[in-house]
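Just the one chain here, laid out as C-alpha cells, in the form predicted alone.
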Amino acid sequence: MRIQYALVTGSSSGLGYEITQYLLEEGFIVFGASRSETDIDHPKFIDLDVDVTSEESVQQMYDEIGKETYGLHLIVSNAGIFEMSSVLETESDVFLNHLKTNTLGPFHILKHGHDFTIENVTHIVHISSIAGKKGFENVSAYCASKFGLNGLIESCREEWKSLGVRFSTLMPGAIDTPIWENLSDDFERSKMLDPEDFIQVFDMVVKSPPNMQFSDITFLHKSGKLE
C-alpha cells in the first residue's frame, strides 16, 4: 500500500477533527494544523503548531512537512471562525478576523503549498459553506469570508489547470459541532447535519476516481436552510 499525505487546517475541533481522525483511519500519514494542540494520539499523526492568518508560520509549516514528504496527496483547507452579529452590531476587527481566517488563510494554503502539489494527483478540498452562496442575516462576516473564499478557488483552480490537480469544494448547510454551545439558543440542533453525515459526503468525494473533481457540492439537512 502506497504512503498517502494529507495536511488537514483546523484539526483541532469540529469538523477538522473528525476529517483528521477520518483520513487517519484510512490510512493516510496526517499533518495537523491549528493553533492549539490536537488531541489525538496516533502513530500517523503529525501535530503542527500553526496560524493560517499569518503567512509566516504557514511557511514555516510547509518547511517542517518539507521534512517529511516532498509531496501532497490531499490537502484539506478547513480552518475558520464564525460569530454572529448584525451589521449594525459586527465590530470592524470582528469583519477583519473573518477575512483573515476564513479567506487570506486558505490563500496562504495554497500559495505556499504550490511546491507540495504532485501533477495529476493532489486533491485540494476546501470546507465551504451555503453561506458563499446566500447571505443570512447576522453572520454578514462569515459571508463574506466565504463568498471571498470560494473566488479564491475559482481563481485558483484556473492558474493551475495545467497541474492537473483537483479542486473540491464542499458547501454544508449548518452541522452540529461544537461551535454552536457558544451562539444563541434559538436554533434547533436537531435540523443540523450530523458530523457523520459530512464524513459520508466527504469520504464520497475523497475516494471519487482521479478524474474527478466537484466545484461546488451542497448539502443541507432535510429540513432545509437554517433559519
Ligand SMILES: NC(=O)c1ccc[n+]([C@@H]2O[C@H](COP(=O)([O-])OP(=O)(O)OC[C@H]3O[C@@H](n4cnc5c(N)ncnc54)[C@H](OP(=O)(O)O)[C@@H]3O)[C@@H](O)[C@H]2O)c1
Second form
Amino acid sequence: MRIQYALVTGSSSGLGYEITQYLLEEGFIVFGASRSETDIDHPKFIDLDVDVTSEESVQQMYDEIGKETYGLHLIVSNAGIFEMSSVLETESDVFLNHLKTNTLGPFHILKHGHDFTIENVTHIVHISSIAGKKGFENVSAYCASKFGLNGLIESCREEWKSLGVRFSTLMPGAIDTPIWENLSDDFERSKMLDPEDFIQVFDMVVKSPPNMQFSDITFLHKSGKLE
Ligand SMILES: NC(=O)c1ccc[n+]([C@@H]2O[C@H](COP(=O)([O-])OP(=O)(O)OC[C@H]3O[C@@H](n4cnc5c(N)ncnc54)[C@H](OP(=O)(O)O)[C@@H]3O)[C@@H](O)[C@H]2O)c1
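For comparison with the form predicted alone, provide the form predicted together with the named molecule.
To see the whole picture, the full complex is given below, headed by that same chain.
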C-alpha cells in the first residue's frame, strides 16, 4: 500500500481530533499540530507541539516533518479560536488574537508548507466557517479572521495553480465541539451538527477524484440560518 502523509493543525480537540482519528483509520501517517498534547496513541500518529501564530514554531514543525518525509499528501489547516462579544466590548488583543490564530496561522502553514507540496498530488483543506462569508452578531473578531482566511486561500490557490495542488475549503455552521464551551451564552447543542456529520463531508472531500477541488462547501444543521 502507498504511504500517505497528512498534517492536521488543531489535532488536540474537536474537529482536528476527529479528523486525525479518521485519517489514521484511513491509513495515513498523521502529524498533529497543537499547543497541547493529545491522548491519541497510534503508531502512525506523530504529535508535534506547535503554536500556529508563531512563524518560528511552524518552521520548527516543518523541520521535524522533514525528518520523516519530503512531502505531504494532505494538509488540513484547522486550528482556530472563537470568542463572542459585541464590537464595543471586544478588546483589541482579543480581536488581534483571532487574526493571529485564524488567519496568520494558516498563512504560516501555507508559506512554509509550500516546500512539502507534491506536484499534482497535495490536497490542502482549510476549515473555515460560514462566518467567513456572512457577518453574525457578537462575532466580529471571528468573522473578520475567517473572511481574511478565505481571501488568503483564494489568492494562494491562484498563485499555486501551476503546481497542480488542490485547495478545498469547508465552511460549516455550528458543530458541537469544545469550541462552544466557556462562552457567556448557552447554545442549544441540538441545533448544531455533530462531529460525525462533519466527518461525512470531510470523507467525501478527501476521497474526491484527484482532478477535483471544492472552493466552498457550506453546510449546516437544518435548523440553522443562512439568509
Ligand atoms: N465547532 C464549530 O461550530 C465550528 C464551526 C465552523 C468552523 N469551525 C472551525 O473549525 C476549526 C476547529 O474548531 P473546533 O470546533 O474543533 O474547536 P476546538 O475544539 O476548540 O479545537 C481548536 C483546536 O485548535 C487548536 N489551536 C488553537 N489555537 C492554536 C494555536 N495558536 N496553535 C496551534 N493550535 C491551536 C487547539 O489546540 P491547542 O489549544 O492545544 O493549541 C485545538 O486543537 C476552527 O478553525 C473553527 O473556527 C468550527
